[in-house]
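Shown here is one chain on its own, the form predicted alone, set out as structure tokens.
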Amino acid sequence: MEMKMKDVLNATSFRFNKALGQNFISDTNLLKGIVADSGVKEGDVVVEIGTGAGTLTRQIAEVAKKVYSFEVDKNLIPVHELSLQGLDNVDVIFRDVLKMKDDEFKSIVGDGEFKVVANLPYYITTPLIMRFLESDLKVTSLTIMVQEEVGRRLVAKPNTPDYSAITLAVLLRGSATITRKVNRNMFYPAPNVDSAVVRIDVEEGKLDGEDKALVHRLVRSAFAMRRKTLVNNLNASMGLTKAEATEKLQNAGLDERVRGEALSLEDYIRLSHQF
């Protein structure tokens, strides 16, 4: 019988580590309604980041082959083992998945695909999508739960004030959806700011053949200083003088006066070009 969460909670006498961002979720329909976003089917590897009191955790593990649940505190053994009881298919491992090589990884979790479902600690989303993106990991989709704002930022257009380092990071390597808004009192305790669940498919091959490294760092430049144009950020980040930037711009096909948010990906990869 799945105890409700505020009760394990309770019974464990489980203490809130607000330096971990701990926001859980108990509502059925929405984790199943995660799960469903993620598209998650029975023969698959699912890497969850973030155990929490396990409530994603036993939802993801009703329809996938294999949970392996990532978590740092410790002090939720207590929770899972009665969380999690009567799951013969989950392996929760108290290690930070920031902090592990893709060797590490790989001891852990095998060589083969899997997907990212997570309730993600608020804290680490950007350095934790970077971290599976930029991987050699057979990673096929991240399915996360962030921050509003986030979301917005990871599926923004040129040109609009969400439109960030991150979304081309992103697109680099595949393409970001939101699949649905989430209002902060589905979390207890409830964070300060309401969420979206983001997913992001990994499109095997994107760009192969193009300096991605040199994409980011121009990226990354550009975004350095927002309301600088971009020849006076590459001057200032790339060790180019203006004219050097300049002349490369004008050779890309790009306006000396634009600035890096205006910029689309195949702009910086026909940017690229001239480096």
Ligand code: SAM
Contents of the next structure:
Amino acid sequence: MEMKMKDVLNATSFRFNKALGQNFISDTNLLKGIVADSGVKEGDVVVEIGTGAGTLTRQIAEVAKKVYSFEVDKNLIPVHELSLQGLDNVDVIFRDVLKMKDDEFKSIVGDGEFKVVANLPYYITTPLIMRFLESDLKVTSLTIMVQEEVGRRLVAKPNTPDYSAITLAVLLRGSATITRKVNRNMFYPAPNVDSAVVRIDVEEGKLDGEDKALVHRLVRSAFAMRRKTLVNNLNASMGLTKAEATEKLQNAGLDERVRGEALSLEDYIRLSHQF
Ligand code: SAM
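Now show me the form predicted in complex with S-adenosylmethionine (SAM), since the one above was the form predicted alone.
Then the entire complex follows, led off by the chain already shown.
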């Protein structure tokens, strides 16, 4: 029998740890909505980051074949004993995936395809996205709760203030969509920002045939100093003279005064062909 989240927290005298970004969700419709947004289906292996009280874990487990849920706060063990009772396809692992090497991760989750679904502590959003997108792990999508502002950045278009290195990091591997906005009052305790659920779909073979490492370096270089022109950034971090950088931009059909934030992924790929 499934217990209400607040009853579980009361019964176990759980004390929230603010420093770990503990803002939990108990609304079943919202939890089911996040799982629906993720496209998780029967037979899928899911990695969840931040088990919390296990409310999202339970909804994922009702659909997926297997859930590996990572959490760092061992004070949640008594909570899980009640909230995850009766689920035989859930493993809770008290480890920080940000500090795990790929081999260790694979020794737990296996080497097959998996989806990430998570209501994350906000301070690990970017490192967590990068941890999966920059690895060779077979992640096929990430559906994550993020601060609304970060959600806008993840789906931003070139030449807008939200367009940033993380936008391009996602575009290098796939594409992102905001699937829903979530009001702060849906969390307990309520944080002081609204949120959005973002789904990042990894596109197999994206950028195949391109020099991926070079495109990555160009993007990092372009956003290293956002207020500088691309020529100045290429000069500072790609070992080019300004004249060489200018020539490469011109040969790629780009204006020599352009800033990195105006370039689309296709522009970066064209520029990489000049090296
Ligand atoms: N998924 C739950 C929910 O939706 O109610 C909990 C969400 S809460 C925003 C985030 C959870 O992540 C907290 O339980 C926190 O202890 C845990 N956490 C914090 N840092 C973590 C890390 N590096 N790895 C895994 N979990 C972490």
